[in-house]
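So this first bit is one chain, no partners, the form predicted on its own, shown in structure tokens.
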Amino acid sequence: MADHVAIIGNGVAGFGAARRLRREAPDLTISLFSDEAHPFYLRSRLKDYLAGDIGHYEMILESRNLYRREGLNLFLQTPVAALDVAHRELVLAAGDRVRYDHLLLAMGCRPSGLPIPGATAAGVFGLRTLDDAEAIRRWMAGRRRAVVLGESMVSLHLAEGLARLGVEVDHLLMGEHFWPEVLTPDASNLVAEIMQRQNIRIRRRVTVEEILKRNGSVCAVRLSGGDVIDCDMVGHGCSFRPCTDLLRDTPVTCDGGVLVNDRLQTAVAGVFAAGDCASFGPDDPATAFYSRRQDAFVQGETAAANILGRNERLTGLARHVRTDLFGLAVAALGQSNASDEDPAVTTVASGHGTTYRRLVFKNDILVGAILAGDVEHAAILGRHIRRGGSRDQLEAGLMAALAEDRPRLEHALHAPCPICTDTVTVPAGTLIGSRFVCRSCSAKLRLIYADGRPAVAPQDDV
């Protein structure tokens, strides 16, 4: 068994690995090294922080006290400058060397630079970390207009956070639809309709020719057709790349990200990788099931198991994305946007108001699904996909449930938690009667109608 495990990165993969290592090896020495100044937090809540709906207290899920209680050595603002894998040592930016027995690379990814003239102007931001969200909030204080570039989920979250902050937003797409690697055109159009109701202006099939600046700061963007959009900020989630610069002069192989096998092992003994920085390679059959941005927690736990010699394989996972876009709950599972032009593929789709469903079958086996508005059945659909459930099995029970038209929220609800009074957001399309947990105080809550209006109540009071 390893004596000292070093983990570079304190995101979902790194933190998940550390927790499992501690749970299964109480005497192990575990050290986490992070460039950031904050303990573990969820990046999915950055838009809420950007909007000003939550503060640091709600963002930081685990304080430094948890690390101390569990005997995890957390080194914040401690970048690793180099690896000496021959001697199993980390070289810190300050020059110190730290020896390890096993190493987990969980550095995540970072926004790529925009290949646009003027992209280095002050006021151009990506959104990846809590520091990014803080910088955007400071920059937009006293400013009112922003342009957001890109079709990705990060771009959508950025546009939503800015709009909720009271900023006028123009969202520019090079293509026709949002998040095309996950959403179908119909699901994308549903998101776009909700965005436009929130006064976000959307332009499709446009190319930014230049970011214009005045006194070194963003003042506008010029499009290829000659149009100019005035703005105080340009935000983007156009392109992210795995953080692999640290490995440039090492024998650790990279192919898009850090190349690993189904046990999260790299080509170098004792070195593992998980999360956004890991890659299964273009020819690995695992790429049919994994997305670099998904399953980070499971990857971290699996890497931890193999560090401990468990010989645990990462198999059978279907990509599972669950998020909230402009108050609309969205779940995309497996091959969610597979084209029905493939003769082996058949789809079942329906939509009503803010509810949209699409099931994807290949040779009558469920391989993907999109749920928007009502995502109540996402977990069970995910299990069917992992198990290779047949269409006959679904039609025997679940298909009828998916077809039910029960009372749901027509618009997102923002209401105070009856226990801690922090704002609780319930997405549009949520079934009346649904149970959930307050993110701030973990109180068990339920969505009800009270005096003819949707409201949030403690489960015991309903």
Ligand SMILES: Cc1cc2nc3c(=O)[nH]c(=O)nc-3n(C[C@H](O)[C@H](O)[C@H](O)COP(=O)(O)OP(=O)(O)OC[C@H]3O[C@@H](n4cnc5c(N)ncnc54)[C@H](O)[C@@H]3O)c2cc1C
Contents of the next structure:
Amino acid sequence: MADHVAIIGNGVAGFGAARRLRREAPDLTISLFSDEAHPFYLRSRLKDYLAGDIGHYEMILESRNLYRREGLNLFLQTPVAALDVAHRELVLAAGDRVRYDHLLLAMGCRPSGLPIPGATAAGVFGLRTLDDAEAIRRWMAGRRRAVVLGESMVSLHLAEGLARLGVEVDHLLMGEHFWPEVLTPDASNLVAEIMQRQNIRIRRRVTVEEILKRNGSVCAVRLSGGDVIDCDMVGHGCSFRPCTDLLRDTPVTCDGGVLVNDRLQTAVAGVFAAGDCASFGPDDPATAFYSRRQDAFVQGETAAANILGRNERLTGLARHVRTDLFGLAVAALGQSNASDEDPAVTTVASGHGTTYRRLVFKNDILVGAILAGDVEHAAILGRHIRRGGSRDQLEAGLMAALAEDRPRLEHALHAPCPICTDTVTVPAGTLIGSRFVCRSCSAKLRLIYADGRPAVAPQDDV
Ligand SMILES: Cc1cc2nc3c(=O)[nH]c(=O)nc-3n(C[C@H](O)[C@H](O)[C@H](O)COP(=O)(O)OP(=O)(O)OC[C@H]3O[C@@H](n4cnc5c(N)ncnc54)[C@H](O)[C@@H]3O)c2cc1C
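Given the form predicted on its own, state the structure of the form predicted together with the named molecule.
All chains and molecules follow, beginning with the one already shown.
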């Protein structure tokens, strides 16, 4: 058994792996190296932090105490600069060397920068870390207008956080739709409608030619047609790339991400990779698609099992993502946006108000789904997709449930949040079962029927 497992990266994959290692191997020495300054937190909550709805304390879910309690050595602000595979050593940026028996690469990915003139001006930000969110908040204090670039989920989170902070937002897309690697045009349009209701101006098919600055700081963007949009900041969530720089000049093979097999093993014995920095090769449809918290967690846990010699395989790359966009719960599973122009593909789609569903079958096997507004059946659908469930099997149970017209709230509900007791307002027309977040304490809540009347309850599957 390994004596010292080193993990580079303290995100979902690295932290999840460390906890499984500890659960199953109490005597192992486990060290996590992170270039960030904070213990584990969820990046999906950065928009709430940016909006000012939660503070530093609520962001850091797992305080240093947990690392101490579980005997995990956490090295914050400790970037790893290189790898000496021959001697099984990490080379820290500070110059120290650390020996390992097994190594997990869980470095995630980061934006590669905007290829636009003026992109180095003060006031240009990406959103990836808690420090980014903090820097944006500080920058926008006393400033009013922001331009957000990009169609990705991260760009949407950034636009939402800024809008909730009270900033006027122009969201610019080079293409037509949001998050096209996951959403269909209909689902994207639903998100766009909600954004517009929150006063975000959306411009499609535009190219930013230059970020203009005054005294070194952003003052506007110039579009290819000549239009100029005044702004105090430019934000983006574009061009995320796996962090693999430290693997240069090593035998660890990369094809964009770190190449792994279904046991998360790299080309080098004793070295594993998991999460957003891992790649499963050119045949993996998810290779060009980062930002999958659930997949990162499962991969981290599977890598941990294999470090312990369990020979566990990753069964079915899920490519599942759940998020919340402007209060709309979204779950996209598998080949969610597969085109029905493919003769092997059939789809069943429906949409009412702020709910949307799409099931994708390939040769009558469920291969993907999008649920928006009401994501209650996401877990069951996810299991069907992983098992390659047929349409008949699905029809036996779930299709009826999906088609069921669940009741909606007749009148707006004003009820106390079961966590913080502040009043929560749920608009009329909301589907019973819908999930949302308390604006005061960010608790994840659900609209239910209890004792014959609508009520607000905590979500059980945070
Ligand atoms: C704003 C935002 C919102 C998101 N919302 C959602 C969501 O709602 N749903 C969802 O499924 N996914 C979401 N994601 C994506 C999700 O956060 C990622 O899929 C997940 O964090 C990947 O986990 P990871 O452990 O692979 O990498 P990361 O969480 O990126 O962690 C990797 C860590 O390693 C560190 N690191 C990198 N190189 C080094 C080095 N050389 N030395 C030391 N440390 C290093 C990085 O700084 C980072 O801290 C969101 C992402 C962002 C940015």
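Only the largest set of C-alpha atoms that superpose within 1.5 Å between the two forms is called the rigid core. All figures in this text were calculated on a predicted structure; none of them were measured in a lab. Numbering follows the first chain given and starts at 1.
Here Leu445 counts as shifted, since its C-alpha moves by at least 2 Å between the two forms after the core is aligned. Once you line up the core between the two forms, the Cα of His414 ends up 2 Å or more from where it was.
When the rigid core is held fixed, the Cα atom of Arg435 travels 2 angstroms or more between the two forms.
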